[in-house]
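Let's start with one chain on its own, the form predicted on its own, as C-alpha cells.
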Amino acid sequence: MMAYSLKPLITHQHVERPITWSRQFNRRAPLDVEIGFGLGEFLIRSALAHPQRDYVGIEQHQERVTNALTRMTRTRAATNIRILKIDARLALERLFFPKTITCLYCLFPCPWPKTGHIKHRLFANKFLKIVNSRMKHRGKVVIVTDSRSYIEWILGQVKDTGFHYCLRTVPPQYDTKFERKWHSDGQQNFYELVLTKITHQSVPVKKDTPLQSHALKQFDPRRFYFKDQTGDITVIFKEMLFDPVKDKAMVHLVVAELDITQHFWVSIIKRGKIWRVCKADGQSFLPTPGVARAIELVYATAQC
C-alpha cells in the first residue's frame, strides 16, 4: 500500500480555535468547503483545477480520510487542501469563523430515509443558520442528492435562515462514487439544490468548556456502577477497563448533546494517595458541556 503524508490533516485537538485558515496555507485565497468527501475525488480534483482556492475537506470516517490522503499524496494535491476529521456541525460551529467560507459542497449525503432517523439530517435549520453566519455574502452552499423527499425536506427548512434557493435536476456531472452508483443503477438525472446568501444571520462561534478534574480519597472499581443519564445531554457508560499494577481506571463514555455525539474516555488514577478523576489524554474531542457533564457524572458514580 502507498504510504501517504499526514501533512494536510489538521489535528483540530490542538490547534486554536476557531481555526484562521490563512496560516494554514501560508496565504489569503477563497476558501471552499466539501462536507462528507467520501474518497475525496471530488475535492481533489476542484483542488488541482483551481489552485488559487483554498479547500477544507470535512469527513468523520476514518477509511474515507486515509484513502483521500493516499490520493492526495499520489496526485500531489495536497498543497491547496486541508483535511478535518470531525462531525460537520462541530466543525461549523466552532473551527470556522464568521464570513470566511466562499463556497460549501456537500454532494450525496445520507438521507436518513426512515421516520425515525429524520432528526439525523443535517441540513436542519439551526445547521443551515449556522452556515449561513461562516458564508461570506453572495457565498454558496451546493447540495446534491438522488432522493426527492430528501430535497423536499431541505427546502422546508430554508425558511429564514438568510438563503435564496434554487433547485434544478441535472445529469451525472460530479463523478463521486454514489453519483456512479446511482447512474449505473438506472438513475439519469440528479437534483442539485444551490444556496446563495442574501443576508447574514449572527450565530457566535461556540467556545470550548473548561473540563475540571476531581479528587477522590479512595476508589474500589467493584463498586463502580455508572447509572446512564438520558436528557439534553446523554451520557451512556459503554465499559470500565481497570489495570491493578498501576492503580488506573479507564471509563468510556457515549455523550450525546443537541445533534452532537462524541465518544470519550475518562480516567480515574492513583496519584500519591489521592485519586484523580479526570479526561484521559491523546482522545479525538472537543469540549463541550455534555463532556464536561461526563466527567463529573463518573466523579459521582466513583464516591459511590
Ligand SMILES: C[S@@+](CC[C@H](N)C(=O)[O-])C[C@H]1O[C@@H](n2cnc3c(N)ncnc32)[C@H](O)[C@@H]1O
Contents of the next structure:
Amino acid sequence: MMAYSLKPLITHQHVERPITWSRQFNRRAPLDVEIGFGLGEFLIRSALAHPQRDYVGIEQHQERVTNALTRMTRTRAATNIRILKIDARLALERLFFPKTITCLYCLFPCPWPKTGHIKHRLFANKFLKIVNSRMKHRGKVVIVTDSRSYIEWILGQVKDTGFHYCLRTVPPQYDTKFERKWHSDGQQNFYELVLTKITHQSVPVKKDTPLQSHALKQFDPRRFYFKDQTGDITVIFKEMLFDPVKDKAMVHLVVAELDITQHFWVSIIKRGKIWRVCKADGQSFLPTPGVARAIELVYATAQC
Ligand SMILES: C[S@@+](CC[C@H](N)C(=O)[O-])C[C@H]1O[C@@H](n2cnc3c(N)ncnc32)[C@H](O)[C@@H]1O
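Got the form predicted on its own; any chance of the form predicted in complex with this ligand too?
Starting with the chain above, the whole complex follows.
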C-alpha cells in the first residue's frame, strides 16, 4: 500500500474552532466545500482545475478519507485541498464562520430510501438553514443524485431556508464512483439541484461547552457503580481501569447526543489529599454538553 501524507488532514479536535480557513491555506481565496467526497475524485480534479480556489472536503468514512489522501499524495499538485473527517452536520455547525463558503457540492448523497431511515437524510430543512448561514451571498449548493424521490424530498425541505432553487436533469458529467456505478447500471440522466442563496439565515456557530473538573475528598474504586443514562444525552459506561500505584482511575464512556457519538475517558487522580475528576489527557473529542454531563455523572458516582 502506498504511503500517504497526512498534511491536508485537519484534526478538527485540535484546532481553534470555528476554523479560519485563510490561515489553513495561507492565503485568501474563494472557499468551496464538498460533502461526502468518497474517493475524492471530483474534489481533486476541481482543485487541480481551479488553483485559484481553495477546497475543503468533508467525509465521515475513515477508509474513504485514507483513499482520498493516497490519491492526493499521488497527484501532489493539489495543495489547495484540506480534509475533514467528520459528520458534515457537525462540520457546518462548528467549523465554518458564517458567510464564508462560495460553493458547496454534494454528489450522490446517501438517499436512505426506507421510510424508517428518512431521518438520516442530510439535506433536511434544519441542515439547509445551517448551510445557508455559512454561505456567501449568491453562493451555490449543488446536489446531484440518481434518486428522484430523494430530490423531491429535498425540494420539500427548501422552504424558508433562504435559497432559490433550480432543478434539471443532466447526463453523467461528474465522473465519480457512484455516478459511474448508476450509469453502468443503465441510468442515463441524473437530478442536479442548484440552490442559490438569496437571503441570509442567521444560525450561530455552535460553541464548545466549557468542561469543569471536580474535587473529591475520598474515592473508593471498589464502590464505583456507574448507572447508564439515556435520553437526549445518553451516557453508557464501558469500563473502569484503576492503577493503585498511581492512585489513578480511568473511566471509559460512550456519549451519544443529537448528531454525535463519542468515546470519552474521564480520569480520577489523587493529587495530594484530593481526588480530581476531569477529562483525561491525550484524547480527541469535541467538548459538547454530553461530554460535560459525562464528567458530572462520573463525579456524582465517585462521591457515592
Ligand atoms: C453514495 S456515497 C457518494 C460518494 C461520492 N460523492 C461519489 O459520488 O462517488 C456518499 C458518501 O457520503 C458520505 N457521507 C454520508 N453522510 C455523510 C455525512 N453526514 N457527513 C460526511 N460524509 C457523509 C459517505 O461516507 C459516502 O462516502
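Residue numbers count along the first chain shown, from 1. Keep in mind the model is a prediction, meaning the values are calculated, not measured.
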item	value
At the hinge of two rigid parts that rotate between these two forms, the residue from K159, K207, R223, P113	K207
